[in-house]
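Okay, so here's just one chain, in structure tokens, the form predicted on its own.
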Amino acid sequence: MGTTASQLAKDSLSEYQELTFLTKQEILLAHRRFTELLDRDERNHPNPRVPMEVILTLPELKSNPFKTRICQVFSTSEDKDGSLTFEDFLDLLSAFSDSATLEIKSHYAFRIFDFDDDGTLDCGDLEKLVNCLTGETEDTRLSSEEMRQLINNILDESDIDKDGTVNLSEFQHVISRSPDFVSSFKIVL
């Protein structure tokens, strides 16, 4: 499915429409924005990869507290460097689109919040999650006691099987009770 960055074939466009939650117009816009991130000599490469540092310059990601983690989750790079191909970029935009289902959005949110990629949200993941949301400056950082209490409250509310972690199913259960989640979990180009 790789395509040159300078031109998007009609059959590729149709295939991308079938495989994502994006419209034809959204795919074409994504292609244009992705191509703009490439150096001129990379534009004719069959499957170019944009470094994470360049992806993070997009205004839509720049202020997202999870921007680095988002790139890491959607990157198919064997180097695990957060770089994205056009198809990785489409997957990211599809998961964050208005048309993506609650199940898809919650699955990717869980993966983004699972900082150690072990399939559960443990105390370490929850602490990193809270720090991303509150900021990590002296003024906004929670004290150790506040952090411990907040994590205990999260686990009390979310950890149905009481194993000290939140698994995907438990996370999706919590998300299903949050009416704002689907509308707030989005990135629009």
Given for the second form:
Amino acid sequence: MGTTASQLAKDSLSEYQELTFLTKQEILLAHRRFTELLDRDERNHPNPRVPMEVILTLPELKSNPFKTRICQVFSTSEDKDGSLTFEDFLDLLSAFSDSATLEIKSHYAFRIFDFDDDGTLDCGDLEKLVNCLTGETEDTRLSSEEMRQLINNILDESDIDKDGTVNLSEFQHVISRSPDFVSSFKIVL
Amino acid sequence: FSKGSETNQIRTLAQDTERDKRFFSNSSFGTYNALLPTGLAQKIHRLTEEQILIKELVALSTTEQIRKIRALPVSFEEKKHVRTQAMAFKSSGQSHHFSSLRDFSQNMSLLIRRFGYSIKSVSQSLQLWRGIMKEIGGKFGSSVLNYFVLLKWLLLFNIFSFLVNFGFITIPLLVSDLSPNVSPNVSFRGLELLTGAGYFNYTVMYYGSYSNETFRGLVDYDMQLAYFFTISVYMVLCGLVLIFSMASSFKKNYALADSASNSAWQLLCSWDFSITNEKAVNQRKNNLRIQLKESLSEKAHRERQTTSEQLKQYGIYFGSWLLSTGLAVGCGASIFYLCQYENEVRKTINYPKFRQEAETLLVPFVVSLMNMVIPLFFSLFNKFEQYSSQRKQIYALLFRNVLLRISILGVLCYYWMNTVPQKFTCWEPVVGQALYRLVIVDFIFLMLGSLFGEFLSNVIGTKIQPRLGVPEFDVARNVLEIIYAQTLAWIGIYFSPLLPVIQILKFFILFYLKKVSLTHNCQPPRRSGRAAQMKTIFIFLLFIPFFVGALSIVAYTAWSLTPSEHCGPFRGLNNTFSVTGEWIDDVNKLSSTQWVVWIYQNVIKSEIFYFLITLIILVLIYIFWQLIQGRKELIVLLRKQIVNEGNDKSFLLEKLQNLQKS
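Given the form predicted on its own, corresponding form predicted in complex with its partner chain:
Full complex below, order starting with the chain above.
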């Protein structure tokens, strides 16, 4: 299962190596950074769970516009509060690593962009996505007219079955035509 | 090729909507989620999907199994669960007979896998400059990172060239103690570092110091063959590596990419997750907003130009292209006349030797000055023209710069190939020295250019004229500079086998210099995206025209020019290529290696072979082209099918809702 004290057991390490896309160095580094986030009494816990606010203090995630969505997507807690165990953290790094496949990356990108978790990207999701990437304050938002036009353009281009939403397959189809995606969907510790 | 994968995807899309439709019309569930077709996370399909997956996994070998499980988009716990189930299934379903053998083979495969992982992590930690590149990528994005990646790649080329040349050509010469003797009244002065002549002329730096003998020792080592084959094998290997990387990059970034590449969706999906700097993120957001707004207004404004405006636009294009081509050709011509003038001055006027040597630096100085100043004019022209897309603007600028450099290099090579062999008895070292001077002066100008281009612009932009702002790192210009530098090295390898040493030092210092200049003086680029396509263009530029040009110069030298009579490994021969003829004659004498002779005479020397190969390749190209046309039609048909299926889906959804209401 999880980690005991501050050392990774050897067979857990090899299990992590087999089931994620990370190398041994990356796993050890991730373990070190994760234990730094815990306070002393949590470190002896067999499977510590770090709340989202603490995870978001990591410099790699701090300025990311999607930081809360990333934590929520990779979290396996029952109350969906975005807290991560070490294995969730490894899942996160594995999906964002260099060697992850395009399918994995596009799958997780879809889930991150799906703000209401209903399995499709509808107009509300797309609007939230655009706002996330262009700015939240009043003077930096796009006007509602521009937003509508933008969403129409997006749906024109990616909604192949014309049902008004973008589902996973359509999203993956668009992503496969975007060669910059693989190199930009990356977080390295 | 690539159309195949797109048709497969569209086919999957069509099948998914088909399957959804069938599922939906057969079941009586109220909710309908158009979700992941193979997802374990879908509540309704969960158990049966998992069983199907485990059945699939059991049939695979362990390594394949692990690879497939790793690629599942589910959480770690579920992956472990699937894995334990698959292993339990596998072991329970097998007989107990060969259990020890099976255990042994499983342990072996586990060991091999672990060994593979450790090799992978070791090779990753040994990568040069990994920390610096990650830092640059995090702050400036992947388009600036492309420059540094290309620089590192070219450095590796040079390191390989140095090892090969030093190992196969220089070391045998030094070991056999046939090192060239230095004439007694020549000593090392500081000027040699710049001009490459003088003391260096007598060292192993240049072609002239290599002997043409065969060393008898443990093995017979023929210096002629060694020199020829080392250089040619290195060039061929370089060419192959470039072709493969260009083809794979092209396939990934161009063939699969859409022509509507400025679209909003592409911009949104390419958000760079690796940027960690808060200021950089905010800047990116600003730039993205501006780009989105531009793309929206572009679509609106596209048809609004009147005829007179269009005519004026074309007039401006024509004028600036004429001017740029004129400038490039003019530079080439002036370099040619400068070389001739320098030659005549050297013959007629008797200056002291020091001054004569210093004057040889004039041509490289003028060349580098032109390479630095003329592109500024090109950027000025670019500001006046208005291209319809930013990509075309960059391509036009790149093309003009390439034209300038190619014309200057072409003129210099013409001069070296035609006039130098007649005027000097030992002409190859002279060309080698000229190239050495070009490389060194180019390096000095690169450093100066970094100073002026980035440091001064930063000072001007922040303190003196704040309106200009902090400069951006001009990726295209810098990449072209290192490609040009590498071309000089490639041309020079034949004439000066140890030129890669200088190149290695140059690139090494340049890396750190550019990194410092970047972090202190520049801001992240304003327009995001297009990094992958620019990378393809750069590799393409590296190969054609620069590498092909260098290769053809070396090939022309080896094929047609007479090597000098009194120095170098090929003295006394009619042309360099005849060493292979002599070697084949030697090989012919031994009966065990007759097949080599047969290959040489019937494959390499015969014209029919090349004719047949060309014919076959043309036929294959035609067949593949027709295949692509067929696939394009198939894609159109499949898209229509998807739209129809979508319509059916919404129709059935409506019908169900009506049924539920009643």
